[in-house]
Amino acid sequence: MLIRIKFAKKGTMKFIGHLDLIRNFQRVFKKSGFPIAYSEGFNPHQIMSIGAPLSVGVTSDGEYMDVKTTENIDCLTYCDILNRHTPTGLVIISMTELPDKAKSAMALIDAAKYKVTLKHTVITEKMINKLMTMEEIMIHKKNKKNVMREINIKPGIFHMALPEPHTLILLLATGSHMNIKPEVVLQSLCEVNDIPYDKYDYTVHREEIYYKNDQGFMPLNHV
């Protein structure tokens, strides 16, 4: 059985790594009994995988978990059992049954939402329209040989917004094909509009992951 588990992570563990809460939900399968079903071979480990690493530092109520378990469960049941062994911070929002073969929240992701929090800066809606009525927004940047090359951003900012006077939204790419981060967008913002940038200024807090269909940007656990 294919399970998609939503989760948040909230409070201190936002400072937890990639791996280490890999490590946490391990933890956390072992010792509530979790069926999750386990490779082969000589090292085998529990099969499942997260949609898309969060950086530390950064809070979110939209991360998404991939798993394989031995048997058929009641999802709304084991998501309480989950909940009572996760440390704080870490909480079971949903847990979906997936069709055999769909495609993992990996292979699905197109982009999230972010809610910045301005501590100090102040942005305005004429500073957002300078930035996104330019043709291109360059940045430079280090590829996977460690190559730094410039590339264009624009395109993968989807939507910027300032609902109120110290929020801003931001709908970005995100995935295999582009991967934009929010603090490059500020940094890009504060540039053009020629006010200092300091990434302490800011909370950044990831509300969804998407995938994008006919209809439309959609939550990975739309199935």
Contents of the next structure:
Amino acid sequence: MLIRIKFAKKGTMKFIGHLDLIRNFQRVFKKSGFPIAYSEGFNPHQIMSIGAPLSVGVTSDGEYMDVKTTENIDCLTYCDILNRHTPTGLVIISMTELPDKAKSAMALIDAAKYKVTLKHTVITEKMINKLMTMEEIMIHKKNKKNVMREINIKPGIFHMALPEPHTLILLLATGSHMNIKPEVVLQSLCEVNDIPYDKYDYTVHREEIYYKNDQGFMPLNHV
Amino acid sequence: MDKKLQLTDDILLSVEKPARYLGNEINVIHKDTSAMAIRFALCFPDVYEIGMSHVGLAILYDFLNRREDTYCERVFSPWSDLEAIMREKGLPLFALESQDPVKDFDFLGFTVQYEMSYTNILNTLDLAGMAVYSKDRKEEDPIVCAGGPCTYNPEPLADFIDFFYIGEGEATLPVILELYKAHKAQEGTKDDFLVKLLDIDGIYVPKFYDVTYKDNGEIEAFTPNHPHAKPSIKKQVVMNMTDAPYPSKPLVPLIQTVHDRVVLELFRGCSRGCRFCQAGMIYRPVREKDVDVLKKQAKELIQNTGHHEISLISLSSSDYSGLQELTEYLIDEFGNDKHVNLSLPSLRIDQFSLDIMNKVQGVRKSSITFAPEAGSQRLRDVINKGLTEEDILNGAGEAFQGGWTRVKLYFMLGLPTETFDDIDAIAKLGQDIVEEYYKLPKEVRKRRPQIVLSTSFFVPKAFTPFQWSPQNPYETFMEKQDHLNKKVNKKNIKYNCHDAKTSMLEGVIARGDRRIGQVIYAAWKNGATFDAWSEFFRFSHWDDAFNRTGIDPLFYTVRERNYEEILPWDFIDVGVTKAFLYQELQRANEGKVTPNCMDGCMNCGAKGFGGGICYVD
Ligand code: SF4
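Show the other one: the form predicted in complex with its partner chain, since we just had the form predicted alone.
Let us now look at the entire complex, which starts with that chain.
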């Protein structure tokens, strides 16, 4: 059975990097007696994959992981069981059965929604407009070969809003085609508006991860 | 829900591996600090990942926290990136669980596992905001204590530590804590408490002893200066290992450490009597744990941690009487579909162990390890390493037949009586193993064999028969290493080389007296920390420290001591007698081997503890 697990990474768990997060899940599955399937071969490992790794320092309420089990299970019951074994700050929100031929979370992801909370920096609607009316938003980024490249991130910013004075909501391209991080957008926003950028002045929280279909952006657990 | 943290987010996000400093592991113990009679900061003076892989720390943490009146928390050395920030901002060193400053604790206890961590001990005291010398510390500062294998010669640390506990923490700590509670109720001074400690066995309070020296630098006298100070401090041990408390819910770090695995302690002590091995002497007698208890513990531990590996630890696992029963059980219980690997370090390589490894390792075969320590049989007899060339070649041959192709061998350079012939024998042994491989029929030789030779430099330790022996000077070590490097046929053999500088320092500290404390202090003042890490180690810090204190390292290393000399650790009674050790030294010089305790008791003195292997027929 294929299952998509939605989970939150909160509190001090934000300091745990991607590989350690995987190790923690491996132990949670083992401790809880979750019937996770193992791969064949010399070095069997649990069959699981996490889409869109979260940067260290970022919290989230919308992380996804696909797993394979050796038997059919009741998702609701196992949601409780797994939560009894997770480290503080790691919370399983829901578990959804996937159809047999479902695309993996990893391959599906198109966008992610972030909430950026600023401590001191003041952002206004006007500043957002100034950035969003630009034809191109160019940034410098290193590619995989470690060569600096200029790229236009404008097509990757699907939406930007300022619901409260210190809260910025961003819907950004995420995944293998294009991957825009909120700090890059914030940096551009500051640059365009000539205000100082301070990387310790804000926190980032990922709210949800989406794929896109005819109806628009769908959360990953919408199957 | 957010935990109180000592460090702010921007600090945590600017250092490497912030999870080292959070104290949020699985199975972490949280207690109401206001309700605690005793707060104990237990420090492993090295980085988190090293300290968290040490089973002794886990045992003490669990043991102390079983007490309702005590809250034991962990302290590690902050990595250099965080240390720089703490010093710049004046942040105090804190314990992980409550994140409270170490200075607020009743006790700061160090577990001292290797000599190259000594500057980290001084650094810990300093970062905690305390004076490093005991005499300069304030009344309200925590009481600083230390235990662990290195403290069997406590003298190099004597000026920094208020008291040492000699032996196993489980045996001594309860008495100390009870005494402290009573003392705290009476509101006595720190000194009053230290005086009361003098009545307890196994406790050494350095300030109540004076040392005088002869003109030639040897100790003239070591004398108590307080009427209650005992002339001899007797090691305290846990005799009943089966019923001894063992953590069933050990901490599971959220980040990768050196070993992410469940550890089963099979027994303490060792019956083999290798003459260079300090652990083999100071942990006598052998005390086994019942096999049924180990089975139960294995199950509980896997259940409570979710680890994918079980490791059996002890000084020489093959000697455990229930080994076959235990490994069969573990393979049945956890092998195959349960996906738990079994790791069996310190096993002798024979048909039995290869069979087990075959079962647990399946197709993926890692290397086979031998520790002959010396290349020639003559020298192996000198050090009483009961491993013959035949054992090694047969073992390797069987391993090759079983499909292993990688063989690792560990040796020491600079053992007493060593000649260049003995070193040549190391290269020859490597070559003989290669040839053993080519004896296999051609069809089964799929890959080239890989032989890895590793040498370390011999450091004579206190409480071993070689405690009187000279250590090779630095130049000799390097010359021997070069010699071996040239002799090794590089075609199928890899040889790992090192620098001997730290071995020389270990040699000074391991047999050091109280004066060595000044050298450690000066080296630390020069900036020495994390000396066990090659990226931080600077010999110049130490070289300068010797020059400035006027202490000659060679006095401690290359000098041969005679039997009459008062050794700095003579006042510690480990059970094994000085006479036995000296007799062993003489037998070494004659190349005579001494049997394993299981084959015959040599009356080493450990029988006095009244149990363990000494009383097994
Ligand atoms: S007293 Fe005998 S049996 Fe006991 S540890 Fe010593 S040599 Fe071994």
